[in-house]
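This document starts with one chain, in the form predicted on its own, laid out as structure tokens.
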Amino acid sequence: MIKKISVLLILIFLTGPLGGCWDRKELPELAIVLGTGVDRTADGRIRLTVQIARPSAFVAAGGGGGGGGDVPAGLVVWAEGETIEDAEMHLETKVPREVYWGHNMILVIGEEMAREGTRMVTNFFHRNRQPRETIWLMVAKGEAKDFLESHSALEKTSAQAASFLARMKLGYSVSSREFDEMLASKGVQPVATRVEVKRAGTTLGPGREKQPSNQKQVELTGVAVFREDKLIGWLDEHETRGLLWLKGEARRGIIAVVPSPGEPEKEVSIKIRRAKTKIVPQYDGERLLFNVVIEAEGDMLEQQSRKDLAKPGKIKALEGAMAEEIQKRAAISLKKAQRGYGVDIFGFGDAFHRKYKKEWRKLKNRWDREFARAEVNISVKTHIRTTGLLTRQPYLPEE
């Protein structure tokens, strides 16, 4: 009897601290944010724009749970305030649910807001417990509000489309955490994905006739260049390729287009399989030199020439043209960063810090000036692994 009473008392004590689901939040009570935009208005206020998911639009037709394809997948709502928190408070008066940030995928900062500084934007998202540090940080050419109000022809919302484009990493993609790591380092200045809203192509009508599309969709069009947390300029898509090579972030899937051997008016497409970049600094107290070695492997996927490019001599020539193209892209990006903006966006300062720790303490507070006068030698080693399933085009005789 004593044992039974003891067991009963233990069970009572163990179940006492269990509070159950006292803080549960049901899905119908939440406004799930998919994308966020922050702009500076003409009168100096902060505009907070959110793209909110409509859960019923994400339920398959016939599933018994929602309206299917005719229901708009997202609702765009915006509000203004003196701070982001103030704007969020006004936003909540427009949304009849609790704003939930846990599924936010992208943070888009408008151009004017970015030129003023990003810290006042990211501070809110770092202090709030719900947003994740893995959200993609982007800078809009224009206003972030226009970006979130755009359409995606394939994805349900423009926020999902932009997030997927960032995950593919065909351009330069940076998360909120990675951007803050660059801000905290004196050896590299931050860069972020540049996004724009552009009109889509054409659609097929009922009779399969082509009709102009009135929809605008999101595109990644390069990178935004910062000094500290303030936007100072842009790199276009071609210059971004050079940035990727110099930062060692050229991922699989990047295409190098080079002239065909013996026929410079014809082109050859080479898909990068793997790549790596090594930065070796040299410093004697006055002269600052960086030797950059880029190694890349690729597969030939397309040729416009009639020649058989699988021959060893042709492959060697293609590798030389590929190396020249990569070197040219890297040099263009380097020149714009050194001469145009005067900021180290490649991480040369981090490489210098690792090798010259004592000297770094003297140079770190003026590193961008030192970088602007530094000499940089870029050498590229390339290797073409395969030429695909064809050697030459079978329906054209070799000349």
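Positions refer to the first chain, counted from 1. Each form is matched to the other, and the largest set of C-alpha atoms that superpose within 1.5 Å is called the rigid core. Everything numeric here is computed off the predicted structure, so don't read it as measured data. First, how it differs from the form predicted together with the partner chain.
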The other form holds:
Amino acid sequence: MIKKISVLLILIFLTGPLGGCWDRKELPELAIVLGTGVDRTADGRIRLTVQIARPSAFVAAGGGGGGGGDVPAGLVVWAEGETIEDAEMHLETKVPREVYWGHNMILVIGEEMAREGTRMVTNFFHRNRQPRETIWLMVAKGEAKDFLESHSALEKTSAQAASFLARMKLGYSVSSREFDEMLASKGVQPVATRVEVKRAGTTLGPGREKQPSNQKQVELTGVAVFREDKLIGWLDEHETRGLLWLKGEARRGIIAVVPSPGEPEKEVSIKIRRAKTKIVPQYDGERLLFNVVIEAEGDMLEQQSRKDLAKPGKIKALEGAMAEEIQKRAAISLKKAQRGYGVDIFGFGDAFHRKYKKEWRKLKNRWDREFARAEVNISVKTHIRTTGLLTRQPYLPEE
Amino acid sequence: MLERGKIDSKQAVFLMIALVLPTAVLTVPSVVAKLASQDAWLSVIVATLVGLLIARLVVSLSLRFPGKTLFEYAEEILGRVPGKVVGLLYIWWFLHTNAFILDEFGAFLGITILPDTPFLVFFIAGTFVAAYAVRSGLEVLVRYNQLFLPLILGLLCVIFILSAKDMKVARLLPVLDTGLVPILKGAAVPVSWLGENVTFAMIIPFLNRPKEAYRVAARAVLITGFFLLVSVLVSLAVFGPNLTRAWIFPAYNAVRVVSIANFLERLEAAVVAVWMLGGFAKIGVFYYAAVLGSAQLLGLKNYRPLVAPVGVILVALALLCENTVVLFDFLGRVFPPYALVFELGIPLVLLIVALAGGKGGKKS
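Right, and the form predicted together with the partner chain of this protein, after the form predicted on its own?
Next comes the full complex, and the chain you just saw is listed first.
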């Protein structure tokens, strides 16, 4: 009997703590970080800027009761410190809630900070359990703080806008774990998305017709090039296209603009549907040669010429022009990496390592120099599948 | 007979898997990748083969002495005093290993989901529940395991399949980058883990069909080896060797990376579930081995009075580990040679002496 009663008492007692309620964290008690920026201040300290979501703004949007759009969706707070963790502590003295990193989507590193080295930034984000390995890593031209303070007219916050842009993978986007993987390998130097704050388009709405737009918005404008963890330069949007081709990251959505056959001044747009890149190294102990084979498949979606291009011969010619265009793009990026920066951002070294493991041991410590003087043959195979819904320009008179 | 329960062959396979897998599946990839880089998966295959040999050794030894545990036949083979010394050593090893399992258990929970909780709470909670299971007898532990191990294996399969999207085979290349030596070095760690199967020597007498022990052991080692292999392959294919060795629990991080259609993500709680359910079974088996062994060593009629004191010693031992750095350094560097003495060395000596002295019944 005593045993039964004691068991019952223990059970009753346990129902309290078992729910774990003393340690609960309700949504309204959290300050959910959506985006983070890290800058180097003039006096050598680290400035951590966070964009924090205001949950009520997110709820109002679903309600449809109007007015939701005018509630600011987030706030931007910053603090300085010796380390990121230190800065975070100072940050928490300004935010009346517990800072929660689990939904952080982007990590923007300011230009100055990136030049000094990303290692002291990313370590915090990997060592702590809340921030995720999948956050997008970006480098801001200028200050990361300005970037986070910008606004997005379409999305709730600029952090979301930037992460959605990165997710679409039209440019080169890299998660923090992929960045660190590149950093850890001697056969490739890291690159990260470059972001900039630019003047935004006009926001529409009643009564807004006459207001001049002075809004700022975020844009992905190429990539930042690193040697080890230090920023050494940039590739613009065009050069980034070449980078995507060489890295085998060219995905659907990229457009190749090629001259129309027989009419060089008229252009044809081809939308890439899928692409594949193969890097085949050749090494005889002296001469280092890379054969890069790019295969691309696309649909012709626009023409400026009046001619009927939907003919087998013309399509063949277009495929040739497309291959030439891709080859040219890739060559421009390659030249910039080899001659301009002298770093292997394409992972040629990794490809070399896979094929020549013994030779790699000798070359790996001076790989960037070897890469800079390597010979590279880029060959492109292209294929045009369809011409969209049209055959020829329909609004021309019969000839 | 201290233990009256009987277990069937399937339960024994499950128990042997639970004896190794739960902690190994999370910690092995990082430790092996440190030594063997992208060839870590080859290390695991080598280790599985060695694990099969160890399992075979243990089973042959046990089958020579039907119905007897390691502690009983050690005395029979070596004589009373040396046998007792061997028994004492094994009690120490079961306890010490179990203390490290508790440390890993606490470290994982403390790092991943419960950072504010003192490790002592994990130790006491884990030991307390395990103590209850051990006190209730082998069958209870086995039934618990029979219920949850399929769930654990199923969850592992699902989360590993889901991370397929983030894998790249190129990260596993080149194979045999630095030759065979690092692979063999890397194999030492999973061997010491798989060798924990020596604890099976405490269970074999309670099999209802002891003749199937060979098959049970082989099957268990192969299944365990397979899951270790998959865990290592997944970690390597998602992160590459450089990042794999930097993480402490690469398989856990690999699951965190899973994001399918921006919808199916944040699945790491499943890994924590695997760790909790499996870790408890693993702690339970080692606990049981230590308690049963102590009772046999002391010649007691009932092992139950020993459950509580052994549990207290266990928690105290677990508390000796200062921090996770010491823990993982020990597991990677010290544990393999130390454990192999008990997993391979002593059983081998026992078998040789038994063969030489013609001890033990007919070989079955």
